[in-house]
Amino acid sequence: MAEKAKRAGLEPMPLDLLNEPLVWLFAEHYRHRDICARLTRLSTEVVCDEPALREVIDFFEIDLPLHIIDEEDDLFPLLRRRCEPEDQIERVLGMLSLDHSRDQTAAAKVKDLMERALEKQTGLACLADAGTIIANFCALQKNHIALENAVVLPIARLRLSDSDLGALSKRLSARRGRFVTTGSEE
């Protein structure tokens, strides 16, 4: 039962909490965990797991970057525009930003890992370089969603108002192909 659950499949989003962008953001984050959880667990295997080295690939070309997508065009302006001077934002946005262009260079190389292990038809513990590729990048991750469990969404609760939840809800599902109404147009 324990080695089924540790295969089981990345969580898919409930696409329901999209109406919940804060909730959905914070969730998104525990996934980014969960990924980092399975690559550890990838990182010493021998055995080449070909659906969970193609679920993690998925997650690199299509759930972070729609993530980070999220926060740069649509969290962080609203945050910028609706924070007060001693929220201190900026700083710390500046730090996620610089953050997501780390993400973006560290995942390009995990995924270059698994489609090396695909390739190859070998688990990545057959990789020279694949224990420290993967813990630079959890690491990575890790990091930055404390930052933004503990600082970010907090202020974002405080400061952005029902109708800028609401536009983000918006945008949010508009970039996943869905269209969510809220109360005062139905």
Second form
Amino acid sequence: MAEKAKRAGLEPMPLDLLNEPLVWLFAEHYRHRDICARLTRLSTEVVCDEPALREVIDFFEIDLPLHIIDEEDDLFPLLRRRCEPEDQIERVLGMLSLDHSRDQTAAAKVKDLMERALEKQTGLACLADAGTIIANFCALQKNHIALENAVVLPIARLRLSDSDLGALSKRLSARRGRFVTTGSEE
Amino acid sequence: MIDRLLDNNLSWAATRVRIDPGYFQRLSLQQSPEYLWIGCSDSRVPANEIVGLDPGELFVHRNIANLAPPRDINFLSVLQYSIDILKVRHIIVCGHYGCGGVRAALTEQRYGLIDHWLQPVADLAHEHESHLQAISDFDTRVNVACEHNVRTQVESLGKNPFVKDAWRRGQKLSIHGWIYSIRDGLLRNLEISVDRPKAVDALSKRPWFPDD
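How about the form predicted in complex with its partner chain, since we already have the form predicted on its own?
Every component of the complex follows; first up is the chain already shown.
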């Protein structure tokens, strides 16, 4: 049973959560941790698990870039406008933006790894650099998510108004091809 | 290769007429846009398209880094014509994240004549140097500077004699600052709209950074 659950596909994000953008971002962080767990498992396998590898590739091609835009082009600029001096937000956001830039580089290496495994029809354990690449990506993610969950999201909950969250929700939805007409923008 | 553009034009015009036979006849008779758009020349920011407006609905001025330079005769002509003759109700300054002009102004690299055009952006970056340098990621620093550049243009427009004269006459005119992300095609309202001199004064006093 446990093995079956472990092998189940990555849980899709419930789109209703887009109405609560901070919950959406939190749930995405949970999913990112799940991806890291899957990657760690895949890195020990010698047999090619094609569906699992393709699922991870999809995550790197679609979900992660969107998540980075959600934060870099939406949440962070909004926090810069809303935060108070005592929040000392700039330093934290600066670190996180640098992390995003590193994430993208690390993610590109993981994606390349998956593609090589698919091409050779082999498990990741058969690729010499798999362990290092995956460990590096997962370590980056772990620290990044911890900082966002512990610092950024609580500040966002405190500083963003209902109107801010409504506008954020609309843009998160639009980025995923959903047009929300209810309520007024900013 | 260039012929492709002429072919595209034939296709575009034919499609328009097929949908609405009187479209070009109506368009040729008048221009009465309610909006003046001041945007960047970047080819990835098509003004009409991103706000869903048809030709004739948006009066457009574009230059590198969406500047509103108070001594540029081209820009001033557009501004004066749009306010005094077209009587636009809204002026939108729209920057975009990752703007190459702003990026260039933030580096020491020389590009030629464009360096002179971008001098106001470089000056702005210099003015806020300590805050901007605290942003460790360069792309983020550029994006913050893009937002600040929009605000500077909105403030500058609010102090422009053509705008002030319009307000003095009681003409309805609002200036808005927006930013666009090429990565998702979405606009963000920077919440720096002004519609009277007092609002411009208030905007000028607003902090630029949370810890200002």
